[in-house]
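Form predicted on its own, single chain, as structure tokens, below.
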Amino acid sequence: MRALYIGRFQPYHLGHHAVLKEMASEADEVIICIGSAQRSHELDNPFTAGERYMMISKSLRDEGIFNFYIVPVLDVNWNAVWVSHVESLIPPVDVVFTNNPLIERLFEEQGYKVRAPPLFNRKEYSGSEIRRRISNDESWEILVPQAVVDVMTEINGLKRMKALERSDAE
């Protein structure tokens, strides 16, 4: 079975890792697609595709998961046609993993099983709350892999966000 799992992943934490661990058990292959790849440098989407991928590529590997293909998907802003701009872009799968009920319906009106993964301690391992903690400057650290940590540290992650928060009248 060749499973999708799509996110933007700003940045990939606890909740995802624990979704892509078991989806990895589950199915031959893992495509993770990152959405919205051509975003970043902003106060919602502060990491670029290629960050994000190795936050996501060096957390699996970390835990020995190597059953997995990272595809960066641009936004089409147009809902008719963005399955198939997937679909352009990946090997065909069995099943789509996702609690986006947008994704959902559109996977579904184009024939895709879709699944539901558990929800892993939604309210903090979320992107917004770990950019959140950043911003005010607590505890983000135990929400992601240690492997985002590094590349954060790597890519000076921390000194961006907070530039990213001043605006020009500072």
Contents of the next structure:
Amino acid sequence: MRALYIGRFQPYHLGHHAVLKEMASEADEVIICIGSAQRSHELDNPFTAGERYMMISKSLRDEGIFNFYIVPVLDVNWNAVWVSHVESLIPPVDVVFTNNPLIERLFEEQGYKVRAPPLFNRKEYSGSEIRRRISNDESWEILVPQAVVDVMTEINGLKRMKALERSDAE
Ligand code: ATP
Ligand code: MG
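For comparison with the form predicted on its own, please write out the form predicted in complex with adenosine-5'-triphosphate.
After this comes the whole thing, all chains and molecules, with the earlier chain placed first.
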């Protein structure tokens, strides 16, 4: 059985990680799509697809998980054709795991089996919450796998996020 998981992973956190660990133990292979792959260097999307790739693959490998395949997916800004766009990039999948209502709708309309994984500590394990904490110099490291902290150091992610907050307005 091949299963699909889609997210923006800005950044990858312990909520995503808990879901993927379960999926990887249940499925023969997990396909992970990095959505909005072209976006980076924005406050809501600070990290490149390659940086998000590193966060996900290092975190899973650290757990001894190797049955995954990561695919960056560019936005097409065209919901009606988005599923076929994804299909053109991935091997066939038997089931899609998502908590996002639009993604659920789009895949169901194309006949896919969609399952909603449990949400883990959603208040804190949340990309928006982690970005907010980083901006406010609050502790965020406990909300992500250690590998994500390491990648953030490697790419100088905190410095980038601080720079993105600046503006040239008076
Ligand atoms: P953002 O706040 O930037 O939207 P996010 O935490 O929602 O970030 P996404 O990359 O948007 O992360 O989500 C990818 C998938 O992971 C979605 O299906 C989302 O519902 C799910 N997800 C997000 N947080 C959790 C969590 N704490 N537990 C389980 N699933 C989660
Ligand atoms: Mg989200």
